[in-house]
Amino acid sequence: MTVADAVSLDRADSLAFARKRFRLPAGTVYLDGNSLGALPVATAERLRATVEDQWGNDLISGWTKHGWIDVPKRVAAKLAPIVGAQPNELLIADSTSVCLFKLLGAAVRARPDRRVILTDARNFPTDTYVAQGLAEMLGLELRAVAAAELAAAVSDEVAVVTLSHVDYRSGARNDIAAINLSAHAAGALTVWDLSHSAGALELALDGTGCDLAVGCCYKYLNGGPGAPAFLFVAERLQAELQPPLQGWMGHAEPFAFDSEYRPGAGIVRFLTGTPSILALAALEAGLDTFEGVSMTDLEAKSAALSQLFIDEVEARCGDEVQLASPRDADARGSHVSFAHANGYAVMRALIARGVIGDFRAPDLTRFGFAPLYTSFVEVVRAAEVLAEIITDRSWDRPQFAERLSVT
């Protein structure tokens, strides 16, 4: 594709008056939103509003003065449209990791004569950890399986399935609506990790008959760096649910400072501690860059995007690389890894040259779309560059073989 032909793409995007929403360094191709989201212009001002309108003149007030108090579930309300879900099904707190032990741990306690906890064995590994965890501590099984035995390994021993929706490092789906079907069938719940799907593809967490489910937010949602993350609980298991971690702010009259815990009512319960408000308004910029936009568009993009972005690859760099995720849009998430024996040094390369994607150990090139701001000129772009660092063998320098601490 010429770069004239990426500009009428680009013309004709149906999303394009969102990338005016995002600072966006210039010479910059950027295609690693999938693991940290751009800048929302708007962010800084809400920053500087929170920090010095509210915080420096209101102090303390603020709670209460500025609602500080109920942004968990404001900001949450805002998201619920961007994963399919209600508003009271959804909650900003913790970290994923956090989250997810709080789901996992209120989904085996549900469920007590069951000893398993399934999972795909190439699961992200922070995910593993944590169930690891929770297993050691209570005594239970992970029963780790490859992906196409999940669905004949779920049994009555198993009390809940945690699954991504998306591979970190192909990007490879998994079939949410499917999944859920298994395990229902054999009475156990499901967690999923939307954490590469959220703010990319068109979620329906209700309309699947998701349990719950965790993500984070400062890819695709473009919360910034460690923002918190969402949990997602069904409202019709909030009543049954039982958080394993018992927080002030989780229970049911906070203030009135008892020493005996009691659960508040639906999702709050699965709060912990105080939200971190200053987190939360740069969170909220990053989900008001989706006002707006139609998550079935914002699917339909980034599968484009992808598409086009393998086509321009393959035609370019021949054999050099090898497709590592699936071909078919329909089976991927909104990123797409190349193999390559110096793959992390291709990728220092790129970086190099302006264009940001990331690695993956052993030999995965990643590159993500994010459909809010990325453009068709962009993947051309960075297709031609990859092309070149291929061709003259660019990448074979020293100084690219140096692994950083954050690849």
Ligand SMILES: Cc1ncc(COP(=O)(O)O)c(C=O)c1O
The other form holds:
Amino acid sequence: MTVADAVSLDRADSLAFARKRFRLPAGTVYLDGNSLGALPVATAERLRATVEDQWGNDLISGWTKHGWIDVPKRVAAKLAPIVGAQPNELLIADSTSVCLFKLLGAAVRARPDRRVILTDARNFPTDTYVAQGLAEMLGLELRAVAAAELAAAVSDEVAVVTLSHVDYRSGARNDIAAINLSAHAAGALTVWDLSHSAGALELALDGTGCDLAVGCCYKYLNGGPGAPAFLFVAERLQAELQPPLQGWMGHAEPFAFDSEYRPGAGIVRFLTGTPSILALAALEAGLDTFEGVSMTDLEAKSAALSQLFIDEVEARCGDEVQLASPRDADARGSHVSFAHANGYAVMRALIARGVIGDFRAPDLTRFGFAPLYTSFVEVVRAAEVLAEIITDRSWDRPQFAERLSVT
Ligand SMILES: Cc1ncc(COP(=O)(O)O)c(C=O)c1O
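The block above covers the form predicted on its own; next, return the form predicted together with the named molecule.
Let us now look at the entire complex, which starts with that chain.
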């Protein structure tokens, strides 16, 4: 496909309006929205108003005057249509790792006669570390199996099954409904990590029988670097589950300053400490970029962008790179990885040419397609530059071999 052909795809794109909601640097093809979403145009003013008008003028009365105390729930309500949940099933809090600890802890506490946490052996490392720590602390077993074997591995020893919806390396998608069904048939709970799908794929957390879930808000949800995470607890489980991190913000009456912990009613008991109002202001601007966007259309565009990239890279680079993601769009998320023996240097060379993706060891060049703002022209341009770098071996320079601290 030529860049001119891609222009017509962009003209026909029913989501093209959303790109205007982002500030994207000229001359850059940004294919890393799966790691850090682009900056929404509205974020700077939202932060300024929160800092200067609210905090600056109203000081501590902001907690009531501007409703800061309810912001974790109010912002979570904006996430509800994006992930297919009810507003009272979501909260914004902490980081993904901490939210995962809270939900895994609550899940094992609800199944005291079961000794196993079952996980995907190739889950994102922080998820594994959190589960390892919890298992060691409580004398449980962390059992890790291949994602494809998880459904069959659930037994009556298993308290909880935890895995990512979309694999951070390959982009392979796990079947939420099928794994929930198997887990429930064996009496286990599930905790999903939706970091690589929320905001890019059409999710139906209630419709697919999810119990618990967490996810990053700084990727496709555009909340900004280090944005707080989200957690989901199905309404049917909220009264039964007890969070392991009992903080005052999850207490039934935080300002009663009671010395005994009494969990708040509903999702609020999963709060721990004081919410970060500035971070939540930025996240709200990020979630507002989804206004008027159909998640069905968004997922369709994600599939079209990633398919075009696979086709263009394979046509231009031949077997110099190997597809490391599922070929079938229904089986993958919104990023695509290609393996190359010198993948790190190739990615550094791409970034030097203005095409930003990232690298995952040992050899994966990874490209994310954020359907709210990535264009078809950019996809073709990225494939074109990748082919040039591979053909002229411009990746083979000392400055591209040197490892940076963040890849
Ligand atoms: C699947 C997944 N889970 C969790 C995290 C990180 O979570 P945290 O917000 O705790 O840094 C990442 C970061 O890239 C991720 O890809």
